[in-house]
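Read the single chain below, which is given as structure tokens and is the form predicted alone.
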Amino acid sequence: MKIVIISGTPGTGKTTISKMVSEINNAQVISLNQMALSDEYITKYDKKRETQVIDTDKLIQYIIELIKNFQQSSESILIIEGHFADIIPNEYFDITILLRCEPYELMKRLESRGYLKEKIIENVQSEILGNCANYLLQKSLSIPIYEIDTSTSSFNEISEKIIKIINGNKIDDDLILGKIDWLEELFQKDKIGDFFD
């Protein structure tokens, strides 16, 4: 039995890839974003950021109960996906995968979703600064954090990499967290001003 966290900035492919992996590996998937948007966990709406504010403590308790039920079942793989998957306590998951996306490509993806410009910039800045990675690093995990660039690879290729990780196959060193640095890349190309004032 394995519990897998798939995190990353909105637009990096978490939901689509989690679904593909679940279909191939017959895994269960919990979407934190979908769950959090139920009326039960929403406390208010932040108009400026165009987002719901959720009761994370209440959501965490519910997720822990779901995980415990999963551990009692005959299912072998549970995937928990969401950009705030770092809220899950360390003892409740076995594998951590972070999806990343090149800033210009991420901007295109978020534009195609109809996000307002302010929300797009906020999310792209978050990706450039590696916020999701930082949140996971702050957890001081005893397990490796795998990092996959979804910018140009097909979702099939990414799903295959994730299945190899889940199955415990030998993993390329370039999938260990720390190989992707959008900030440095933008700095080298003198493009930081495209995203930051």
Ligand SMILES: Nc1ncnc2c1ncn2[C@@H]1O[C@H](COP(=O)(O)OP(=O)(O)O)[C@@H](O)[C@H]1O
The other form holds:
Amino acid sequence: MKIVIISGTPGTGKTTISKMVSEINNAQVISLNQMALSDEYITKYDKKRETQVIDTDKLIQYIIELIKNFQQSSESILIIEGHFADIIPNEYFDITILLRCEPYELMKRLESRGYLKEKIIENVQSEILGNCANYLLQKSLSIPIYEIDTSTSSFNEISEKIIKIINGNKIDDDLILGKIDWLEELFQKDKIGDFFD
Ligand SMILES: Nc1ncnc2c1ncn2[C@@H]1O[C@H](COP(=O)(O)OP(=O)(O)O)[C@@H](O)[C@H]1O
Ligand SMILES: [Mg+2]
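Same protein, different form: I have the form predicted alone, so give me the form predicted together with the named molecule.
Okay, now the whole complex, with that chain kicking things off.
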């Protein structure tokens, strides 16, 4: 039985990839965004940022219940995907995978999703700064955190990498968190001004 967290900035491909992995490897998926958007967990709508403000404590309790149900079921893999998947207490998961995306590509993906300009830049900046990675690092996990660059890979390639990680096959060292630094890349190309004032 394995509980896998797939985290990452919006647009990195969490929902699409989780669905694909679950179809190939027969896993159950919990999509935190979808769950958080169900009325019971929403406390307020932030108009300016077009986002829901969630009652996190309530949501965590609910997710823990779902995990406990899964642990009593006969299913073997549970994927929990969401950009705030770091809210789940450490003792409830075995594997953490972070999806990453190069800033210009991420911008394109979020634009084609029709996000507001401010929301796009906020998310791209967050990806450049590695916020999701930092949140996960703050959890001081005793398990390795894997990181996959989705910028130029196909859904199939990414799913294959994830399935290898879940099945505990020999994992490429490049997939261990810490190799990707968009800020440094932008700095080297003198392009930080494209995303920060
Ligand atoms: N590896 C990829 N290659 C091309 N497009 C991608 C890739 N990953 C995600 N996308 C596109 O980006 C958008 C967001 O994907 P989604 O799975 O909803 O991301 P998330 O759940 O992380 O927000 C979708 O339109 C999807 O087709
Ligand atoms: Mg999603």
